[in-house]
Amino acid sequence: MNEFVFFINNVLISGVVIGSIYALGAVGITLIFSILRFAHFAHADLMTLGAFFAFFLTALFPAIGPALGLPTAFVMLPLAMGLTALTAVYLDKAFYKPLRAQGVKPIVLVMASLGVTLMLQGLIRMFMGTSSRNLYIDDRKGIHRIDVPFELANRPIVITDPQILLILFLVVAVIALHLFLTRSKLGKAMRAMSDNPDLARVSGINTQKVVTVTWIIAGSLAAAAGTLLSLDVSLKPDLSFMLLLPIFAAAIVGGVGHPYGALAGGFVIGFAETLSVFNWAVLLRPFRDQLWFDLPANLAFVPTEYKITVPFFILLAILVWRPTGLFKGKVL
């Protein structure tokens, strides 16, 4: 049973929270390509930058969240996924808007969205520096050791509360935006522009405005996702040199342009990274005994240093199989 309990611990629920962060992300990027037609690179620096925001908020007001019993960060989240959303349309209006106005390519846009980046990349590192942070000033990260109930088994189930509370958040998000994007009005124009921009601007519908709208709802998803893996973790400068592939490799598992999709593509990406770097020879220690080989110390499909590999052999694959993904992309 310790075996089975080390493996809840290190593939169930890291799974379910590497993949929450990795669905948060790929929505933004599916939403984006799906009303814009272009690939946005700059999207994991958008969690970055989201993350450091609530990182200052926490800075400014480090009693606020042990008042509450939240993490501060938690608590200075919505803030902080408001300034990213701000700072994702003004993004758009300095750099994306006028290329659109010209009429340019897809691969325009993209060209530009990597410029997006490294300038994000270089303001980031200017001001802040290299080093890793800490989001907990006045609080400390919650541990919660749930005993299973066997008498084989004396490991506890461990779950910390930023895992809780981004499984929270990803279920309210996305009942959220499941209803936001089938009641709403608004969501209804964001679901007719993606089909056809052309047809829906015919139509009377505000095409800035879903636009609008939809860079709010990326930069907003794009702020949790970041802040609240690094509340798990830690916060660093490069954080998203390490989300960028996984993201996009979700987007294009689930299907480009779908968003239920995303969150599907997601979890297939973060199970599959935690499974690839399991060490199995955990769990088949009780088995030694009836095994025909010798039972090695670590029996991992990939070391844990080249996990990164892992969404883009996952990417590949889905690619040559499957290029639509598990939906079939490009609609909402």
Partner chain sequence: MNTQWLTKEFGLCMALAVSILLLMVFMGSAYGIRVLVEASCYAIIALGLTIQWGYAGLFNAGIMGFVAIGGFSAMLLTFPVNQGFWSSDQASDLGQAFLKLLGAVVIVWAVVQLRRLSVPRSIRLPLLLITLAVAYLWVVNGFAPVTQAIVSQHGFIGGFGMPVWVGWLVGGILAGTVAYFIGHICLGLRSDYLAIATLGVAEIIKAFLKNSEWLTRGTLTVSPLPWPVPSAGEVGFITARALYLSVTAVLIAIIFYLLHAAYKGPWGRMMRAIRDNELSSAAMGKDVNQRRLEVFILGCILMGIGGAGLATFNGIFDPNGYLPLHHTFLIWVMVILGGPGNNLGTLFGAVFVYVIWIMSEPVALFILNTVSYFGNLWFAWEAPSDFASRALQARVFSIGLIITLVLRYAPKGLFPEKVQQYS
Given for the second form:
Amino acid sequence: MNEFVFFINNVLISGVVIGSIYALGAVGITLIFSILRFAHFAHADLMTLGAFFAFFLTALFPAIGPALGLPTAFVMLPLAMGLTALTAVYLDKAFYKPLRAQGVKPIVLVMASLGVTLMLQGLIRMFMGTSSRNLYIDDRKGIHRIDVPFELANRPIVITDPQILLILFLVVAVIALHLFLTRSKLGKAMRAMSDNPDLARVSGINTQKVVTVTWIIAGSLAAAAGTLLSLDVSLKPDLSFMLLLPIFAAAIVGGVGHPYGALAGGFVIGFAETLSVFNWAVLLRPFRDQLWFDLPANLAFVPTEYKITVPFFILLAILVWRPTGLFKGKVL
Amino acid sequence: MHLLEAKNVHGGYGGMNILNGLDLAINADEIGVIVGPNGAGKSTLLKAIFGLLRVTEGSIELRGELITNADPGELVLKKMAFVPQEKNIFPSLTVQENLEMGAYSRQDNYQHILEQVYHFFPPLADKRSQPAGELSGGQRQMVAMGRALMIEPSLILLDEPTAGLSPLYMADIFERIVTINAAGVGVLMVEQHAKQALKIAHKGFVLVAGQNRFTDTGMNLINNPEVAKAFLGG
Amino acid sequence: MNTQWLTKEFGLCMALAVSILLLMVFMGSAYGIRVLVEASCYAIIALGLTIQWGYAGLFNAGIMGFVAIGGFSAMLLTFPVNQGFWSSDQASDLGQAFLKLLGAVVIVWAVVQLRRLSVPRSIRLPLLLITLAVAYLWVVNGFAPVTQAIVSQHGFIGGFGMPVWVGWLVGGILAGTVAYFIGHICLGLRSDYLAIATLGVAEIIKAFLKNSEWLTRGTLTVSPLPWPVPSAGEVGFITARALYLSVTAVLIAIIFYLLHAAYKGPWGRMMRAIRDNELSSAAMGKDVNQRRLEVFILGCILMGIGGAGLATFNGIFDPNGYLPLHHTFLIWVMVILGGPGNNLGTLFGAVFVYVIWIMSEPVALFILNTVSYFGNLWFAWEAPSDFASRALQARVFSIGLIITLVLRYAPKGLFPEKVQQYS
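Show the form predicted together with the partner chain, please, because up to now only the form predicted on its own has appeared in this conversation.
Everything in the complex follows now, all chains and molecules, and the chain you saw is the first one.
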């Protein structure tokens, strides 16, 4: 049974956690794509930036968390989300909006977003250095060990505070986003603009307001994902680098312009990663006597150092077989 | 004072002028119909009036107020609505949501207008929670017009409302346009089905190469042998 | 009109020449020539990008990967043969591992061919997936012990000891092959997808080169790579580097001539037509995607060759030395600043940007040292220990800022593409 617990810890929980992170990033990518029609490459850097805002705030008020019984960085999350959202809105004003006004091709906006990526990375490293940091300053990460009620299992299932908070946050965020998009006037206007931007303008929809709201939502979700991931692991300036490809893969797998698809895509990519780096020999070991071949010590599909290939090949596969994604996004 | 008056309008895409000094005027209770050969600038004129295209010379007035190159959002607030020819619905939104988007600029309670639109286009009432993209061509056109009616416009611009519809639906749509007009809404529309459209027109404008060739009442244009021969197919 | 541009271009070139002279005077001519050689290799890479972006509007965000392939090929083909490995058992073991790979490919191919025997899809698909997984694990576990033995006993398999030009040529061909596969998948789709895919492929190439120690020695790096001209030990730094520079200069001249001829010819006209109006070109019966694929491959071949030249010049193959910042974004700045679609402008941009990039490091460090010196003197301010490495990040920021500013204020670059008017 220990092998099974190992599987739960390394595949199920890891997959849900990393899948949630990818989903939060991919929803932002997909929203920006559906409203502004370009692939926002600086999105992963917004995630890192959000985590750094949370880090700053935690360093400023380290005692708040312990007083409330929550990680300080999580208490600071709303503020960090707000700051990141504000940054996103102003990045748009400074760098993307003027180009849109000139009526450039979308690919030029993609390039501008690469420029923004470099600027954000340069700034973050200039102020924070390149070392990794812990988001727990005055408090400690809560780790829960749940014993499995089976004989033969003496290993517990392990889940941490940030992981629980992440999953809760994702559930709340998805419900809130769903209600916003289907019930509120602005949310409906957002979907309308994604459907038909020209008609939205003709109908008197305030397109600038919709654009701003898009950046606010995408920015705050990115900040939350970055912060919660850094809480669970650690805060590194090259966080964005590891996130960029998976979140794009997730958005495309789910069907670009389709928020629920992005959510599913995030989990597809997350589980694909954990399943492919999982050492299957562990699960087969109890049956090693019945097998007709020698069980190698390592039977992982992908060595950990090649993890980045997983989202990439899923991306290629989806582009070959179903470019519109699983949920029939916009045909590109 | 005219409801809408355009004087000597020039404009086009990029450096190319498509409109070369157009004049046009309709009154508050009138239907104006713009006809003419392909490429005469009919749709371009509607877009120019609605601020979707830069007017380089000339003026456009709504009830005497200058609206040249105004923002579409502003014109909506001035009770002017525009129904484009294609892509005139939000396909993934439900019929009801499409209509709500028409009322986006309204701050008041527009429930009664919604009911009026459903009353006016009964097929839509049954499909109010269905995505508009799943509807038939004629019903889509109803959604598009319904969306425009949500602001209770005093002037509605229609770009080929019967394009791609079967003759049966065409007559139906024309009938509804007359009804809308009878309720006190000025209508300015572009039509390929020139003869049928001019029959319901108070004013007709025959455009050629971005300029007025003939301007008269609808009936006079139909009876004008020159117009009939060149533009109405005999 | 024409003469006006000429004077502006002439002035810019003069300014560049003066700054190179200054560089030579202040840093010594050996250093100056080194910068020029590197700039010339970057110029080859940048020419590759300018035909992709300037001629066809293709966004390649993974230049680094193609540059690294070129460097890898230069290393593998030209490095002296490792006799110890080839005379050992591992050579035949490695051969067997490759045979397993071949066998696995044949088996997978056979399963795919089941379609011809009208085996239903519901059976074929799971069968294919299972075969793929098993074959994959079989091959991977076939390679693992061999490669481990190679690394522990011989370091790596060594090179093939071929002439340098073969290494460069193969570098171009390998880069072109990878480009073919990526382009084949992505070029029919929106241009954003190519950007994402190239970004990913570059990272994967780097991960492969870094982790395949049996092939590349990984982080241990391979050096010294042989030169196509007499090395510094034989004829001295200045002469050796000058000879190398003449090789790259001739190479650029050839590429330049060929591109110029192609650009003026029907092929170039068609390319620009497609870039400027895809729809009407397609309507006129041009095979848009095929033409784009050609351009993409051609550009990547140049990137491979440039990367090979760069690795050979540096004399070292270090997979960790390939950075998106240096080998992708810097090249983007060269191209968009110089004028996309204008070969001369690209050449100018490459040399100009590279000189500035190289000079910005000592300048930045000088400013930093001054700041921390006076900060310490006046405010007793202690600079953090990694102050220097942090402050160099200002260069990353500047690259990003330049990209966004050029896109906004000078989208056609300093040397705009001259559009010929036929009236």
